[in-house]
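The data below hold one chain only, encoded as C-alpha cells and taken in the form predicted alone.
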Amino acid sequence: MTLQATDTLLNISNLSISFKSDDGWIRAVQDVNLQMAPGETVGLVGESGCGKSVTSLAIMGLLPRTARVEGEISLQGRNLTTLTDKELRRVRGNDVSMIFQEPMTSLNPILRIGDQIAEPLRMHAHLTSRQMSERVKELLAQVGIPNPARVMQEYPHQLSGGMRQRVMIAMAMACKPKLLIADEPTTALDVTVQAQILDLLRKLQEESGMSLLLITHDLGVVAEMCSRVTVMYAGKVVEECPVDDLYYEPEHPYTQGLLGSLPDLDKRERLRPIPGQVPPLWAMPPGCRFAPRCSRAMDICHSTEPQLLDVEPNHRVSCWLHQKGGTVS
C-alpha cells in the first residue's frame, strides 16, 4: 500500500541493520520498507529471528551503538535516524512508545509500579506531584486494573503476568503517543488473558486514534487486530498486503507455508510444517533466502534475489513466481 505523504505517520524506507561480529558485519535486516497511516493497525509477522523485533528497536532508537543503521525511519516527516540521543529521548515515550515482549523483565523489580508509570510523565509532561499521582491512577484504571491506589504502591513480583502487561500498556500510553509498537504483547499469557489484552489495545486505540504496529508470530492475532500485514523472512519483507488477502490469497510460498502449518479443527488433518530451518544470519543462501525450503523453487531462485513487486493493488510479493506479472516497486 502506497500512502500519500500527508497520510503517512510512519515511513520506513530501505532500512538495513547490521551488527559487528568477529567475522565482520552481519546484516540482520535488509531493505525493509513499511508505511503506516494515522490510526492504522499493521501486523509485522514472521518466525523468530526474522528481524521483526530488531526493526521495532530501530524505530525506538534502542539498538546498541555497535549496530549500523542504513536507510530512513521517518515519524511525521522527521527522520529518527539522524536525531541525537537527547532528541530521541524527547520522541521516545512521547510520540512513539513500545510494549516490550516480556513484562517481568521489562519492569524494574525494585521500583514501585506507580514510580515506573510516572517515569515518562516526569520526562515529557509538566505536572505537579499531585497531578502526576492522579494521572497514574487514571492510567491504571484505564487499563482495567482494580484499586489503582493500592497497585501504585506494589512491586512487579506482586502482580500476575496479565496485570504486569497492563502496567506496561499504561506506561506506554502515559503521554498519549501517536504510534504504539506492541512486540508480542500476548506472549506467555493464557488464552483468556490474551483476549483481554487484545481487547484493551483495540479499545485504547479507538479512544486515542493512535497507530498500532503489532509484532507477532500469531496469525490469529493478526486476523483479529490488523488491517494490513507485512511478512518478513530472514531479515527481508517477502509479502505485504491487506489482511484479507493474506488469508484468502497468499502469494508467497513462505506465507502459504505459515498458513498451511496452522491447525484446522474442522478438517482434523496432520499439521504441515515448513521443511528445513531459517538460515543463520552469517550464512544466507544466494538468491531467494527461502529457496532452500521452497517446494516450488526454480533455478533462478537459487542464484538471483527477487525484488518486491506489485502483483495486485496494495499487494506486493518478493518471489520469482510472480516476476512477470508485477512491476518493480
The other form holds:
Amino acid sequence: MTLQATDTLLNISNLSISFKSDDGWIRAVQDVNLQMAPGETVGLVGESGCGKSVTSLAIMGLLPRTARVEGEISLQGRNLTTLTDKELRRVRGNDVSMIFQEPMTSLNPILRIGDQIAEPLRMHAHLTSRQMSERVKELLAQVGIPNPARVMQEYPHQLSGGMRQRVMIAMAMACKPKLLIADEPTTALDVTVQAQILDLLRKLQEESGMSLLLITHDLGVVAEMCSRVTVMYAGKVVEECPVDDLYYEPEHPYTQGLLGSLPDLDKRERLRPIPGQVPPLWAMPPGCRFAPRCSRAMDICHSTEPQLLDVEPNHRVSCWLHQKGGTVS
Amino acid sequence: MSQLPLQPANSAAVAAGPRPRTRSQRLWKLMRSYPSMFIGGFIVLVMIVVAVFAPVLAPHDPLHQFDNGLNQMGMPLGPSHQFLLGTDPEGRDVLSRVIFGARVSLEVGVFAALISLVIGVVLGVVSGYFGGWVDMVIMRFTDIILAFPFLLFVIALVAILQPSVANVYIAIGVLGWAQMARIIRGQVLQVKEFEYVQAARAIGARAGFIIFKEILPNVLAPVIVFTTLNVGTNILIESSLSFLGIGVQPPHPSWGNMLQEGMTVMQLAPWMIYVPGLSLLLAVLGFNLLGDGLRDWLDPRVGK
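Swap state to the form predicted together with its partner chain from the form predicted alone:
Let us now look at the entire complex, which starts with that chain.
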C-alpha cells in the first residue's frame, strides 16, 4: 500500500450532478472536489439548496435514477460511481453510513429499536441472534443510552428526539463504517442536546478512527468539530480551508458574509445578512454565481467564472479578488 | 407481523382524567370511545359463530322438506314451536336455512375480500413503489376495471365460470381489487418519502426488504379498514347474484335466493322476506360499523 492510498479515504473529483427536468438537464452540483483522510472531520457548509445534501447522497449512491452523476467518487481507491446496485448495497451501511437531519422520522415507527439497529448487522455481518442482540446492546451503551436492554424493546415514539438521534447513530455505527456522513445531525435538536450529540460523535470518532463528513449550515458546529471546511454556494465549491482560516481569514466574500451574519456577543453590532437569494438552478448567472449578491463584485465577476485556486497552502478560493485578471473597479 | 402496533396514539387514554389502571378498565374506556367498533365487532362475531356452528345451531336440516311443513292448502307455515321462523313453500325450515345461509355469505364475503386484498396490495405497492411506466400501466388498468359496471362484470364472469360458491367469490375478488390498489398506491407514495425509508436504503437494504419491512407495515391501517368494509359490500353482491339466480343454486340456501323464493309468496308469508332480509341488513351493518370504527381507532386524525 502506498502512502497515497492510506492518506486519502474519500476522494471526490470533478463531481457534477444533474437532474432531468422538463426543460432539460439542470445541474445541481458542479465540479466539486473533496478529499478526506482517515480519521479526519470535514465540514461541508452552505445555505439550503447549495448542493451539500445532493453531494452526500451521491456518495451513498442514493440519488434517484433521474440524476446524472459525472466525475469520480472513490472510497479507498474504489470508484463508487461505477459499482452495480448490488455492490453499492454492500458499501452502504458497511463502509459508509449516514445519519439524517430529522430523528423524528428517520426511524420506522413500527419496529422495535433493537430490531432497527440489528438491520444493518443482518445485512452485512453474519452473527447468531445472541451475538446480534449482544452487539445491539453494546452499540446502545456506546451511544450513551441508559438501560439498553429495556430501550431495545421500545418503539421510536417512546423516545425523545435526542435519544432517537442516538439510536440513528448506533445504527450507523453498527458495522464500524470508515466514513460517517452526518447530514445536519443536530439541526432538529435542542441546543443542550445538540452539544451532547456532537460530543458523542467526537467520542465515537476517536474510538473508531472513522472519518466524519459533517454537513451543516451551522458555523458554530463546524468550529467545534471540524479540521477542514469546504464552503459551497449554488452547487460549486467557493472556498476550502483549514477551520481556523475560515474564522480568521475568510477569503471569499460569501464566506465572509456567512460569518458576518453570525451574532457576536463581544461586538454589539447589527447583524449583516447577505442580501438577495441563491439564484435558482435554471437561471445561474454566467460569471461567478455569487456575483449578483456580492458587494465587491467587479465587471469580470459578471461575465467569467473564477477558478478554484490556492491562495495559500491548503487554502483554496474561487474568487476573482484573488486571481489574475480581477481588477478592482 | 407479531409486533404490529395496533395501539395508536389516541387509543385508550384519549379522554382526560387518570390513566385507567386495569385491563378491563382500559377496555371499557376503549369501548366508550369507539362504540361502533364494538357494536359492529359484536355483530360480526355473532355471525361468525352462527356460520361456524351452523350444523349444531340449526334445529333442522336446511334441505329437508317436511311433510308437515305446509298447510292443507300447500302454503308455507308461519312461526310455530317446531318451525321458529316458519317454513318456505317447499316445506323447509326458514330458521335453519338462514343459519346455513350465513355460511355462504361469510365465505363469499371474506374470501372475495382476501382475493381483492392480495391483488390490490401487490399491484398498489408495485405501482406506488416503482412508479414510472409501471405505475402508469397499472393505474390505467385500474381505471378500466373501475369504469365497468361492477355487478354486470361479475355476472358475466360468473356466467363464464359456472355458478358456484367458489366461483362467485373468485369473480367478486378478482374484479374488486381496483379501489384497494388505488388506496395502497396513494399510501405507498406517501410513506416511501419518509426518511426512515431513505435511512433503510442508506444501510444497504434491498427493495424487497424496504417494501416488506418499512413500507407495507406502515400502510396496514387503511388495508385493514378497507378489507373490513369490503366484506360487507361483497356479502351484498353475493346476495344480489343469488337473487338473480347466478349465485348459490337452489336447493342450497343463501340469503339472496331465499329472498327470491320469498318474493312469490310475499303477501302470504312475509317472514320469508323479513328473515333473510334482516339478516343481510344486520351482517352488512355489522361489517360497516366495524370498518368505520377501526378507521377511527387506527387513524389518529379522524379520532376524537
